[in-house]
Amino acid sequence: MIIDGRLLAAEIVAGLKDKLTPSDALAVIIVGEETDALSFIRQKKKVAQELRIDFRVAQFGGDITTIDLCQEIEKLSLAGDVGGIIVELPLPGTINRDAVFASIHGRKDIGTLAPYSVFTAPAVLTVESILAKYSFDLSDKVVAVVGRGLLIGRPIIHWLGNRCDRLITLHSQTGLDQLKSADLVITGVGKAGLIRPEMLKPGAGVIDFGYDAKDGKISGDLDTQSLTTNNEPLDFYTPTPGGTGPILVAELFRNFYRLVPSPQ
């Protein structure tokens, strides 16, 4: 089964339309001209327009200093008419990422980058939504998480905790041999075709957050091109594009609705 992320995202957004629209703005910060980041902002802007949310983009040149960027973020954090803040990644290598994250007010950090963010990571919410939608019970399952990145792997590993029967954490130093024993694989490395179907347990599920743009083609970590000839099919998987991406965006807005006061 191919999980239609666009359909699930549309259901989430439809649920938000039943709520009162937040009066505060959602501010997105981008540094430089990173093509993928600009594409993700367009996706967020589209949802914001659908929900009639005041969506503001603050774009800064790649030569901005860490101090100046932190000051700009602090201004937005203190602004009374800004309810949520998203800092788009990646940031230039000249920027102190930790200092930037620390400058985001925890009660406005819907992307959960700040050390004391009060929100749940959108990647975790995405996994929860997919598993709930398809009634996937983690309690007796072996789950493998590939990658320990800030936005995907790390928060998902932390969230899984005691929720599954056994958790396998894989990364560049471990190899991928243990994938064969996993009932569910969650991956977010961003390397096209990293995981081939024959590496997986028959009947496993794959939630793929990987995003790799090569030669004008967008691919995930899972080699879906080989699935049609694989003799041991998967139970389900998320495609790229159209899988986890739209759900992630919808979950960001669900975070925004959770704490921003709605007009009475």
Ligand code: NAP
Contents of the next structure:
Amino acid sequence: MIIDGRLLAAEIVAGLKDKLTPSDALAVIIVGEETDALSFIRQKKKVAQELRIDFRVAQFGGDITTIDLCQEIEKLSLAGDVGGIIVELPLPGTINRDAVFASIHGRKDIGTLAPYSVFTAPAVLTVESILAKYSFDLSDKVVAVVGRGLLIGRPIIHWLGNRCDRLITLHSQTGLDQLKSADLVITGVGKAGLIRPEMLKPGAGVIDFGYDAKDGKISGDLDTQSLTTNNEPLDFYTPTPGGTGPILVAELFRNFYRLVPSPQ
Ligand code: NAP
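The form predicted alone done, now the form predicted in complex with the ligand:
To see the whole picture, the full complex is given below, headed by that same chain.
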């Protein structure tokens, strides 16, 4: 089964439409002209328009200093009419990421980059939504998480804790041999086709967050092209594009609705 991320995202957004629209703005910060980041912003803007949310984009040149960027974010953190702040990644290598993340007010940090965000990471919420939708019980399953990055692997590893029977964490230094014993693979690396079907346990499920854009083609970590020729199919997987991406955006908005005061 291929999980239709756009459909699941549409269900989440439809649920938000039933709630009162937050009166505060959602501010997105982008530094430089990163084409991937611009495309991620377009996706968010579309959802914001659908929900009639005041969506403000603050774009800064790639030569902005860490101090100036932190000051801009602090202004938004203090602004009474801004409810949520998203800092779009990647940031230029010249910027001190930790300093920037620390300048986001934890109560406005719906993307959970700040050290003390009050929200749950959108990647975790995405996994929860997929598992709930398809009634997937983790408690007796072996789960492998590939990648231990800030946005995907790290929060998901932390969240999985003792929710599954056994957790395998894989990264650039471990190799991928242990994938074969996992009932569920959650991957966030960003290398197209890194995980081939024959590396997986037959009947396993794959939730793929990997995003690799080359020559205008967007691919995930899972080599989905080889799936059709494989005799031992997966139980389910998320395609790229159209899998985890739209769900994660919808979950960001769900976070935005959680703490923003709504008009009475
Ligand atoms: P990241 O900082 O890009 O780190 C990547 C991780 O992959 C690292 O932990 C790295 O290991 C590991 N890795 C690299 N090569 C590997 C290999 N050959 N085998 C196993 N692991 C390997 O992580 P991130 O910021 O969490 O982002 C991960 C991916 O998710 C990216 O492609 C990003 O674009 C994508 N993403 C998708 C969404 C979505 O909505 N679908 C949202 C956000 C991000 P080491 O730690 O050992 O270096």
